[in-house]
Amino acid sequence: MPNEITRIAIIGAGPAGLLLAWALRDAGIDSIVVENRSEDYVLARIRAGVLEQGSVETLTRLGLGDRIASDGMVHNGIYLQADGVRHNVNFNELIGRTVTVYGQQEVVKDLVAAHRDAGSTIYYEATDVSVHDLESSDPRVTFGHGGEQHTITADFIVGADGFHGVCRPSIPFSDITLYDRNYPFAWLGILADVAPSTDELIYALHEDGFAMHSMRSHTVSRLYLQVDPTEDIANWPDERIWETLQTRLAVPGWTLHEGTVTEKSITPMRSFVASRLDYHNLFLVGDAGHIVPPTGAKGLNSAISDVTMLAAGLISHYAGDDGLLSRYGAAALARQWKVQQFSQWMTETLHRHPGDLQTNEFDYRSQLGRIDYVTGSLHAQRSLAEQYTGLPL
């Protein structure tokens, strides 16, 4: 029965867990990562694709910025479209900040490669992962791997294991409250082998529903459509998807180029926040503690901000100062609720809401007014730019 001792035991080898392990390693603090999926599965997960400027700066500072610099697509702003009219909101001109399109799976590839080269200890395909003795000074992680039972004793355990992980449920129910909201719409997303038809991301409100044009590279486009959460992907052949995209994204004088669809899926939309991100010697980061709808591109960036704050707290702890670490939970949650309201605002502004005809039409007209106000007000655009490119830590 292998028994190991480390300072930080990290559950989850997604971007949050791998980034935290790398940031700690950079500071000379040892850790062990435990993941229940295979390395191939971790590398194949396709999620978010927009990095805030602060996220790019963090990754670059930690030596992970080479491919972001060479392959990432820097964007100065976005387009907001409503009622067939497209408006450019230029973040760089408004506040001097940008975002970068660089897929989450690319961030994970960079992290996996860095850890492999450095010889980090990462257990993939771990089974029956459990955490124990969180209230003690020696919390433990147990799991199966390679036919053996393993135990890791650590100073702290970090749950980077997502919404369905084991860490958050290990906090007694009486000590945590879960705030949850499900939205009455979902995103049908596709990847297509076609060069982007736009220089900036397009967020479009159409009378038939939301549509978005994003990208993954100079040759691959990422596009989304609002659909009902109960919709069956089988009801959406490629021809129907392109026809609907052509309708919802249309503006005079612009052409949406079509290509081979290589992936398509339907993703429900939800907001979720746990009332605490710390419990004795357990800390939560990323999806383990909160989820946002994808409209504001905040999921991966929220995880990176959690990791940045927690890493700073742990580094200070081992330097003899517990101030930052003791404030991590409250500080990360305060920032997260700001991110939640922005993601909710973007989602409710850009999606058609179900309801009776009169209510539905009133909401739609109000949404048009909201977008008209934002695109006509420099103050509103600066607020949008500040939140989209990333709030300060």
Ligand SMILES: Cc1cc2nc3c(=O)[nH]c(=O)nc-3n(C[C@H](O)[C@H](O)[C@H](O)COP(=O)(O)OP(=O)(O)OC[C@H]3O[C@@H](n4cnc5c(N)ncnc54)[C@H](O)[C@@H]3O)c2cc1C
Contents of the next structure:
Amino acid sequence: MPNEITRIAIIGAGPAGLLLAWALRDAGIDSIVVENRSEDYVLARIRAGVLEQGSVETLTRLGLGDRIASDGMVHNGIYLQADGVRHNVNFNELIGRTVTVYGQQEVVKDLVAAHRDAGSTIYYEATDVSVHDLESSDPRVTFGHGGEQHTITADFIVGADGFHGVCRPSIPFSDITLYDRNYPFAWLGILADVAPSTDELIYALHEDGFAMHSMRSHTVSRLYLQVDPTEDIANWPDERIWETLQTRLAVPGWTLHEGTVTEKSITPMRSFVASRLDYHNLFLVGDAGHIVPPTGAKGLNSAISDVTMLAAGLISHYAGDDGLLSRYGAAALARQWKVQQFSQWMTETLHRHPGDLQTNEFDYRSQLGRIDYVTGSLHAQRSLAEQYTGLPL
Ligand SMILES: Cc1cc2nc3c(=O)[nH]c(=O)nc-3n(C[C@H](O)[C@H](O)[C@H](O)COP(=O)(O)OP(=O)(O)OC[C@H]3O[C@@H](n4cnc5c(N)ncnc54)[C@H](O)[C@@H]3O)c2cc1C
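To complete the pair, please output the form predicted in complex with this ligand; the form predicted alone was given just before.
Up next: the whole complex, starting with the chain shown before.
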């Protein structure tokens, strides 16, 4: 029955948990990561793909920037498209900032490799993970691993265990409020073996619904379609997906190149924020505390910004100053609500809203007006650029 002692016990080896363990290691603070999935599963999970400039800076500062620099695709802006007309919003020209297209699974791959080289302690395939004594000065994590029952005693526990994890539900119901919003649409996403047909991401509002052209590399494209949340992926053979993408992304004189679809899935759209990211000696980071619809590309970036703030708080705590750590929850939540309103704005602006015909038509024309306003106003574009490339911490 192994018992271990560490300073920080981290639940979850997604990007948030792995990055926090790495940032703490860099500062000489020991931690142990406990993950309920296998390393292969964690490495294979395909999710987000756009890094804010601040996220790239954080990863680079922590020695994780080599492959981002060689393989990441720096993007100066995005295209906003409405009713078949495409406009470029150039963040670099507007505010001198950029984003980098680099898949979340590549970030995770870099982190797993770095931890492996450094000999970090990460328990994969842990079972029955639970957290105890959060109100005490020596909270514990218990789990099964390799046929044995393990206990880790720590100064702090960090819940980096995503939306479905165990840490947030361990906060007494009376001490936390959950705010959420479910959208009446979902994203059907594909990965395709074809060079991107665009130099920047395209966000398109079409009368049939939203479509997006993103990419993962110079040879792999990522494309999305708005579908009903109850839609069955079996109803979407590749030909139907390409045909719908061709319709919704069409502009005169531009060609969408098709290729072999290697992955497809449907993801519901949801906004969610917990009222607190700290509870005695437990801290929440990333999807454990909040999730956004993917339209603003903020999920992974929010996880990275939480970790950056919490790591700074923990480092100064061990240097004898508790100020930053005591402000972590409030500071991360304040930033998160700004991110939430941006993600909600992008989502509601770019998707067709179901409803009775009259309301729906009014909304659609109002959305076209909103895009027309943004693409015609430098002030509005600067605001979009500032939020898309990442707010300061
Ligand atoms: C299908 C999908 C597509 C997405 N696409 C985009 C996108 O295009 N753009 C974007 O910005 N964001 C996207 N996101 C969101 C983005 O991927 C997340 O915000 C990001 O993964 C958050 O990182 P995290 O480490 O906080 O959580 P996660 O990545 O969820 O990691 C949590 C980890 O905790 C582990 N875990 C869970 N429960 C336990 C437990 N009980 N014990 C131990 N370990 C546990 C999980 O296995 C996982 O490894 C997407 C999310 C999903 C689900």
